[in-house]
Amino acid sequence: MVMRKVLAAGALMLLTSAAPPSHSFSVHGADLLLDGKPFQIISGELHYPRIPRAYWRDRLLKAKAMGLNTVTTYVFWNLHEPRPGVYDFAGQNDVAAFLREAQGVGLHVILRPGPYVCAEWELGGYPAWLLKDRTLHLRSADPRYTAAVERWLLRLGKEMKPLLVQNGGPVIAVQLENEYGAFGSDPAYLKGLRASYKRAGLAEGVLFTSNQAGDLARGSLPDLPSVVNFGSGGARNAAARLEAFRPDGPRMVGEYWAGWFDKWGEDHHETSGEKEAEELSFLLKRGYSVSLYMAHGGTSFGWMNGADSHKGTDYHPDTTSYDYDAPLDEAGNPRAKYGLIARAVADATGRPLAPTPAATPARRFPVSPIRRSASLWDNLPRPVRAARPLTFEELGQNFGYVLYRTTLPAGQGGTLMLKGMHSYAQVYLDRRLVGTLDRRLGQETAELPRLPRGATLDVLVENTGRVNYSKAIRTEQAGLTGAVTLAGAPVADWRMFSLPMDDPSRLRFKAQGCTGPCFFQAELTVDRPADTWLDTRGLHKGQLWLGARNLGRFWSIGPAFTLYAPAPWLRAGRNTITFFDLSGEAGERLDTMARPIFGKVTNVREAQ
């Protein structure tokens, strides 16, 4: 009996040792409290599916260089909950084992679970099959939708709960909603909402709201704690609405924008480090918590880019590339505006400025010849039929491409109207491209040729994209998503070809050229693995895989015109490169190069 209450004891110790100390994080006041002292809050934002699961330790290590106590990240919904009810933490998507990871570095956790959470991300972190029933309304007290909120963050919780800092973890606050009051000003939905996060366990300590400046009273509540969001030239104007907002409450910046992100077809952006350095010392020396966004941006790898939309009617695409001109660029490497900030930090708090990190190798390797390539009309699943286009949320499909066929009798022809086509189509006559639509530039219309014989039409349409921003959220089907005519007369009847392109290795290729939408394959020779970048300027638009690995889009307008390939993904030896081009042709090359390559620069306009 004695042994056996030794060895129970010693088991208990065991345990307690384990377990790792609980603290305390409030707010009192004007002041942020950990442990019951004075906190102030240096923190920049990471994104755990930007960044390779392997450069996890190594991103927050220099953030941690960099000077800051703290990171902040969101919780992409659509990647973990893909299909309903079906859940996905692991590898990649293991956010937790981000959040221990910064707990192990010695930095503190901001956890934003939206379910909205912008971050030029496809549809602001929705999953797309809410979009599926067109009458159910994103971000409002809709009771379909709050019901999948509930479920969602419920099953979050299981996931988080452990990792807030009174159980012993590093989240010592949580955002409730994302900058809702640029969306919208329904106290209910953000209460309904906090009653949900309450449920799954998210509120437990501080939570709080976060919106830009001029916003401040539509998206808080008057219970929480507020914090604001602005961009280079903003500091002085909005510390100042943000006190006058809430005199008594908590001086915090919940994003400071310390670059800016790109879009297809426009300018890549820098902004300036040294306002952004003067702003943060402003700022620290004034008392405030800061949030750098983004302290590194990364990758939208895949198909996971979002889409700007201001008045709900314009669309601009964001490119695959998440550089953000953040201190730390695309592949984790400081810029010179990491230095900067370090400094500013340094200086601000009195610590010291620890040496700048060095830049991961980045090596050029050789790629081959085109060796193989597969039609996409060879490549073609089982369709399913309908009297009208379906949208993908109706083929149960987020991403990718849906091929929409129908047969033309002789004698049609005359202009093609395909309303609220999202985003990008080829439109095809027996497989000859007759147009080119695209949503950036508002083209829903094409001329099609008077038939003299019954003829296929096929119209490939690419989701480029979900806005993420606006009001717009509500309306992002993608596909065929309104009517289609000819000549004015309803076009019926449409087989549809869903092409996720999911999985690479399915395809039939054959050693001979293509021309039209085709994949094609290359090799890419490693002797040691290192970063590098690949080079598209030799393709057109589509999409590229390093293996099985869906590394993003490419498209000729730019700005981006490499894809960003990480050496944790490189084997040494041979690694196939399978990439589809839309307008593919026998000139396709590939290279690779040690840097990335941008177009045309431009400065982001400073905030007023």
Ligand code: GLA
The other form holds:
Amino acid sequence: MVMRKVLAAGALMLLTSAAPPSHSFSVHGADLLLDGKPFQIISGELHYPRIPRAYWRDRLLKAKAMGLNTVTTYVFWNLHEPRPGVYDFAGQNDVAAFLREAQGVGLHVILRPGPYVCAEWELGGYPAWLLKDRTLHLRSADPRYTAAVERWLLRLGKEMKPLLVQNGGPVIAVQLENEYGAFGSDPAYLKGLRASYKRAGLAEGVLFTSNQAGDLARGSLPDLPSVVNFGSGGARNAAARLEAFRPDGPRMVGEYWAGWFDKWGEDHHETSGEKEAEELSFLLKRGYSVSLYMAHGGTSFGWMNGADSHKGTDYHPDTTSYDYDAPLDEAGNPRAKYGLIARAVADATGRPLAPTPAATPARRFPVSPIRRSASLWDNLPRPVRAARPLTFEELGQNFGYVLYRTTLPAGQGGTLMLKGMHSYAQVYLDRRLVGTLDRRLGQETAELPRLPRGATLDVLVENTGRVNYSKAIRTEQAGLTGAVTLAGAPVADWRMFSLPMDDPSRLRFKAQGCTGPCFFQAELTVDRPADTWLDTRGLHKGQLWLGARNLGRFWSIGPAFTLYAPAPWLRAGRNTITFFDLSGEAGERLDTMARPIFGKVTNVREAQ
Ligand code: GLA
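What I would like now is the form predicted in complex with the named molecule, since the data block earlier showed the form predicted alone; can you produce it?
Below is the whole assembly, all chains and molecules, this chain first.
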């Protein structure tokens, strides 16, 4: 009896000590109040999937040492619900653990659950399977869309509720949608989404919208705080526009772009740290709360890069590197602007300047010559047959490549038209390369020679990243998405080979060279794991894995010529590197570097 009493008392103590103290965060007119006292948010954006989990704490500590008191992150729906109703919050996807890590180092959190997030991320964070039904309208009041969003948010709510500030967690504010005013102007859509947030428990505290200055009216709701997003050079104008739009509302910048992203085939971006520090200083002294986009960009590992499109017809896929020229570089090391920004924050707040964290040196490791290879042609799965080409989404495939095959009737030649080819294709006749089509360049046709007899036509299509901006997101099905004709006549009877490339260990390698679309393997020998950069200048275009980790894409057009291989993903001894090159040849070369290589630099930031 006594024993039971002692146990009960113990359990009670556990319960009471386990319940974290509740805090409050609120908006009163222009003031942000934390536990009733005025609070200036000095935040920076970090995305949990763009940072190896073993480095989350390191990056958060360095962000804090720059003077930040808060971090901002999106939640990336497509990572968490890879198939309808199948959820993944493990490992890299454990967003709750990331938020707890932030709280552990003494940072508050601004949560941006989207579900549209933009962010140079595949389809702006939407799961690709939403596009299987071509009549579904993303980012609208379409009930098929809102039902999928509601189900997702209810699930996310379960993860997030304990992390809200009123429940003792780090999340002080939640952003509704993301720059909706740049996309549409339907208040019913925003209100409907807000109702879903409410049912998911995500709208119990401070909920706000964020928009670019010209879109504030279209993208805000009258009873929610509204904040503004802009980049270097825009501070004075954007502040004036926010203050005119909401004279009595909080002064806050949801994203101050302290850098910019890179796109394949275009210049590498660097922006002025001096200008950014000066504008940050102006904003902080004017009483603004600010979130830097990005404090640390990191890497869009795997297939997760998005693509830019302004007019909805142009296409600019983003690089795997999301370095962003942010204060902390892709490997988490402070660059010059880190110190400038830290000083601006210390000066504006009167708080002491923390020492700049030391850089973690990257190292070079020996890579073996490439000895094993596997031809794509020898590693095809069972095909799916259909009269017309099926999209990736119809095949139940989110990312990677699809090989489309058909047999052409004898004698035919002329223009092969692949309408709506998304987004890079190599065309083969009897395995001989006869054309390359690149959506960036608006290419949809290949010329086929007259054939003395029928031939096998193979079209190998890569999804180089779905668009994440503009109305184009609604028609971002991947693969052959439109009609295929040869000399004007429809081409029918297709076999589709799904190549999601999600498990390189299942390939059958041979100890020989390979030409054409091939997988290759080499070994990286590591004495003591350290960060390194894989130099891809000896390769053409494809995908690279370190062990089972998909590090991302390489493409000889740059501007990124290296892939980040973080120390926690290396082990002492031999590490297998597998890569797929669309244009394999005998001279493939792979090396490591102690620093990244970027191509031509421009410091002219584009207006988005
Ligand atoms: C906008 C979006 C962000 C990001 C930036 C550009 O502000 O809200 O997600 O795409 O542009 O990097």
